[in-house]
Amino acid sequence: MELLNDIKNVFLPEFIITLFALLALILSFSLKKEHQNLIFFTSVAGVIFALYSLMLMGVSIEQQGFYESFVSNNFTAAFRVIILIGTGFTLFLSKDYIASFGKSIGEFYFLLLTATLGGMILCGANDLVAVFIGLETLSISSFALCGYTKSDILSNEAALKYLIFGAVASAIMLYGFSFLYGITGETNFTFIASFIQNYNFNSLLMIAFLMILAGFGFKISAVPFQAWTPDVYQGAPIPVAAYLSVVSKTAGFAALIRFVDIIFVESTLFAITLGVIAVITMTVGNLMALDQQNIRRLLAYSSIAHAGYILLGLAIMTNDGITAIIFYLITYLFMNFGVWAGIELFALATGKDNIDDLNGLAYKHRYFAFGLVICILSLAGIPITAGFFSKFYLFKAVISAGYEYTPLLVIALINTVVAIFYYMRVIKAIYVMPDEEVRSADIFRISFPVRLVMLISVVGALILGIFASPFIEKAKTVNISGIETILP
């Protein structure tokens, strides 16, 4: 009975989730080849009825399941529903390119639902334990959706070297597990909080905290832990790069910002390592990004420096500075999705992913450009889109944050006009005048679910940009904990 009401009250998202990922194995194996297209539906069924069932839970109150190791409130609500978002504009970019391989999907469905499933762990796991079956859940997973198309040799090394790094940071990360498990004797986050309140704080712990960064730093792509993010968003489907570059880095955005919060909020020289990762991260990702002539790992490295400027609200430790990152991450979901359908409906019309090959594409597809460069304009923070919003939010919460923060907003700051070269790089290209191979090429159809998660996220990019303020003070509710939020 108490199994069934921590899922009624605490899981069912989740438990959902489970049921439609093993219905989707079930079919994958049971369904002729040309049936197997049921398990899309099937797949989008699930996400649907997962993000109905948060609105029957009330998370309005937070509640504690399975022996206080995941809770459920309005926090968690909000990053569940950013990543189940994110899942389902995954499965539509999934129909027609997964199809493309000419063998079962079912594997794919089930691995992305599953990879869902440990995110959303992520999202309210309130235990060490927790942390890392549902970091390892989406771990797995997404290290087999990377080498799903098992010809493509880059998806081969994709998988391979997100395997590698993966495997590694894991290791350190558990390692900081056990050094804190050591000092405290604890497992659960609050337990832990109470008994560091009353220690000493000593090298060992800044040894564990930091091992545990290392694991949280490569599910988001920080630096120094970066390196896999442009071989692997270059090389895994695209489908599957889209979902890392949002969800993945969502719930690994979620599980920290509770790490933190809970256990280590009154620590300054935490902050002030978090404030440093985050400057360099935005500083090596924009850079990197200047010379980039291939789109993918263009947007890779756009990836990583979006991560230094998220970092930064969780650096200035104030809830200003999360209501920040539930906005960016809310505005990023839109905007990157809308540049990743784009990618992948010109590669699967010609086949190329170099920059320059875009060359023309205003004067042949002139709609489905103009909401590719809107989507852009907004990874870029231009007015009045979302991203600008999104980023002048974030740049306000620091400085009210206090005077000792302004170093780390010039350096913000620099970076964003330094972003807009790269992006500006693509809007040019699309406009380019094409020469004669160009025009004279047929015009590529654009598939109805790749046009979906474009025109919504074009919508969304511009929705949450003229009318942001009713969400930021929506996104100003939440709450991370019962305990006590970071501060007043």
Contents of the next structure:
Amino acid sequence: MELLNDIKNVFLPEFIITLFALLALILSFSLKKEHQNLIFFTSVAGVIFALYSLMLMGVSIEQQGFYESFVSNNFTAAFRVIILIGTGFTLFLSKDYIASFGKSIGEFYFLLLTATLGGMILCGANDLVAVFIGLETLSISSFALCGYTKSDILSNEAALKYLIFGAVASAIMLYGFSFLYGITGETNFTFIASFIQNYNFNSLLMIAFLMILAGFGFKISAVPFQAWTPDVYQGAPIPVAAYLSVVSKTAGFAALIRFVDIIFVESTLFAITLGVIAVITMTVGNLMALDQQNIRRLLAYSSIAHAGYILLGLAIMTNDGITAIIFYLITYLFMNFGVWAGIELFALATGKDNIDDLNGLAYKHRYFAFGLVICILSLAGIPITAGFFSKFYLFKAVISAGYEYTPLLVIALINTVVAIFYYMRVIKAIYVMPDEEVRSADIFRISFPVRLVMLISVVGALILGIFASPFIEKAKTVNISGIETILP
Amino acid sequence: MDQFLEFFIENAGIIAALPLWTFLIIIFGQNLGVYDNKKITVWLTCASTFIGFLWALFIFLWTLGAEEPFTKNIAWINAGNIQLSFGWLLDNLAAVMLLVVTSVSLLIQIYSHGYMNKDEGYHRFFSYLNLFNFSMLGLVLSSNLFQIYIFWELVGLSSYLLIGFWYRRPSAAHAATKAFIINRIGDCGLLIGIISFLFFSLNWWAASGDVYLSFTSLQPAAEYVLTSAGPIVYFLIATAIFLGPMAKSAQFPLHTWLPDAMEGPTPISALIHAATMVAAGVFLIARAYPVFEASSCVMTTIAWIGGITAFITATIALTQYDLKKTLAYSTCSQLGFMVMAMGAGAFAAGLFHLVTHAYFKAMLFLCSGTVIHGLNDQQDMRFMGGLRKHMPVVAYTYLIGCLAISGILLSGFWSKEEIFSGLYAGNNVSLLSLGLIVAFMTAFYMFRTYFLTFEGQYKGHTHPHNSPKVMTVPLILLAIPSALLGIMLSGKFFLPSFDKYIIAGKESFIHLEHNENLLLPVISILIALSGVLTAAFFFWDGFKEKRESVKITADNVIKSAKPIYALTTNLWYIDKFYYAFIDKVFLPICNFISRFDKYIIDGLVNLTATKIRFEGWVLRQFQTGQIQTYLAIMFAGLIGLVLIFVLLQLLLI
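Please could you give me the other form, the form predicted in complex with its partner chain, since above is the form predicted on its own?
Below is the entire complex, every chain and molecule, led by the chain shown above.
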């Protein structure tokens, strides 16, 4: 009975995703090849049901389940919504992309739903073991997804690199966990936090923190755990790359924020650590992106840079910062999926993914080019797009956090300027460069689901930019009932 | 009934949203190739405007019974201590403007269906028209100064698009650019004015709890700014805000764009550059009246700028031969009248003239459009004449318009008479005499166009052909308010009074009592009649023998007053002065400054870019593609972090 109650109170969306993942698996070996499309609809239905159940579940008060190892509240609900919407987008992106490879469609959806399950567990995990289980579920499914296109050498290489890197990161993290367990004798976040409050600070705790950071840093691709990102984004199937850059990252951030805000909130030293990692991450991401020729690698570095900005919101350790992060992740969901959908449309039509290949695109497909440019401008943070307001709000939170954060802010602002340079290169290719090689591929006839994702993303990026205030207010309420009790 | 009206009040934003949706439907429908039927476009457009008109009618009914203005606001941007909202404010002024805009728009849209039917840009034209409607209605509904600025820019944009509608013609492209640039000067001033006004009153708004820059509490805010900024700064702020209306309503010295704007299609000249958008400036003056009213210097400036505009543009209109240009200068002149009335404190009179002018000037433009259409794009009056026989409907409606604008018994008479009595009551004798002189000139040049176009012998080459019903019916419908609106709202003979309606709830405004003497109306009618007679003497064939017998013909007069004639035909050298200023002063300075930009700023930028690229190159050397390197970097980084922070921690504790 208690198990059922726990599922009902805190675990309902995850449970639904589990059921549908299993259903997808069963369908994948029982259906004929012509009917495999049904699995796509099953998965979409699963995501929709999970979203719906999240609405049914009362999330306004914090509830715990499974011997307090899993919590559900407003904060985790916000992240779970982002993850589920991101998964929905990924499903739409994959439908035609995966079908074009011909074989074994079903397992892809199964793996995707499993990864989502891992991400959602990561959001609500309130126990070191639960964190590890969530992380591994997400990681192992992602490894398989990366290598899904078996005949593609790049895809194989990506999967292997991701696997090795992920295994090492997990091992380091586990080592950190064992330190933490050794110090406190507890695995539950709440107990650890109350133990640490009365604990005399020492280097052991710092080492444990840094090692645990390696695991999260790997998921959100923060420096120096970022090296896998460009290779994997370039090699993995495009929907998987989009999934890694948004959903997997969101899950990593959810766990990291809860972990830091509950356990390590006391000392300024952790804040400094996070701040330093944040500025290094954004600087490295932006500098490396400057001369990239491949748009997928460019996006990989851009996603590293964005992880840096988001970490900045965590480093200031205020409620405003958390609100800014949530809003940032919502906008990031739309603008990044918009760009990835654009890249996929282009790749499906032409099979190319270099920036030069986009030359003169605007004169061929002006709506497509326009949508792509809106999303890129949003990533760069140009006004009236969502990206501007999320950056604006984040930097405002940094200013109001105190004068000691001003150096971080200055570096972040310089980075924003540098970033405009490489985003503009893409826009320049689309609008200004002459169209030397004629590409007659007709993008408008390709893949309705991908175009739909693109449309939703562009509309989202514009609406969030023009009417930012209501969403920010919403993000504020999330934060207050979520973890305000823990933050000072 | 009340609840029924409440619904329309609560959802007034729909009026503006309908044209926006229509705009989106047309533009996407066309570009994505969904439909290609002109009927769909025109029906959608007219339906959305007609619904807007009905909606405005219900809002008008509501205002008759309402005591307080209605406002509804939605928070938009919260940036630190500045909070911006948008919403709608419904009061008597907004209701009147909504009615004028929707009714004139509707008729002009019907007319455009005929006028633009053969044009290949038909759908584009209607999409722009809807964009304009959206912006104009949004402007009228705006609840605060900041929102009105956004829509102010949007009407400017739609005006630019429509002036340059035939963008392949160089003259149209130039006119559009000119209109855009001159409006930019005004908009820039407006924005500076709004921002500095907000800057000085920021504390006041924060304390009041009202929507920032809301029109309803502009008066106490203006007083606060006046005390906190001092009269001189306040004068500068208010004048900067006035720059906006000055450009948009084509007031001297920023009036030069309006005559050129006649390069656009004629329905646009009627709708945007005569009836509605150019009146937006007057509307803004009315909306932000407390800001100007707080300082008498500003009011005097406004009144004199209006008066000077009315005079200068009227003199230019005397000598124009282009039918549309004459009407354009007459528009400037009438707008000058309105602005002058506003500045002199005759608030209601200025708005009354705005309303009546909207109808008769729209009609005059549509008449001229029909003539030009019928003569295959001939605009020069020297090649017209005798058209009354070919297009009688147009001739008689045009005559009604001429009578109305000249102030002979039809609607223009009543509104002009109110302006005159307002000036008289305010003891502005100099402005009053200026106004009467302009009234004489108005009667003269309007009837000059009438006689040259519709009377006498036809002097053109192409055969004039009549216009379809879809173009003449709007003319007839517009003729009714042009003739009767003035007396119906004059407040005389037990008819409803426009003044009382518009002033209601604004007792604080200067309210000039009308002294009911008959002298002023009689004088103004006599002056107008003498203007008509002078025009008839020079240009009507009935007087041909007489004027030749006394040897006073138009050519002779021109010869004897050559310097003045040259002045007016050269548009008072204002345009030439502007061009010379740009060529001789502005561009050399720009060139000089651009060198600083080229060598120093660009140099710095290039240097930084090179440095950053170099750093990027260094970092990329670590991205070898080998997993061993990656892991080594990772461990090195981790160990580095551990060393740094553990040391740091040991130092700190």
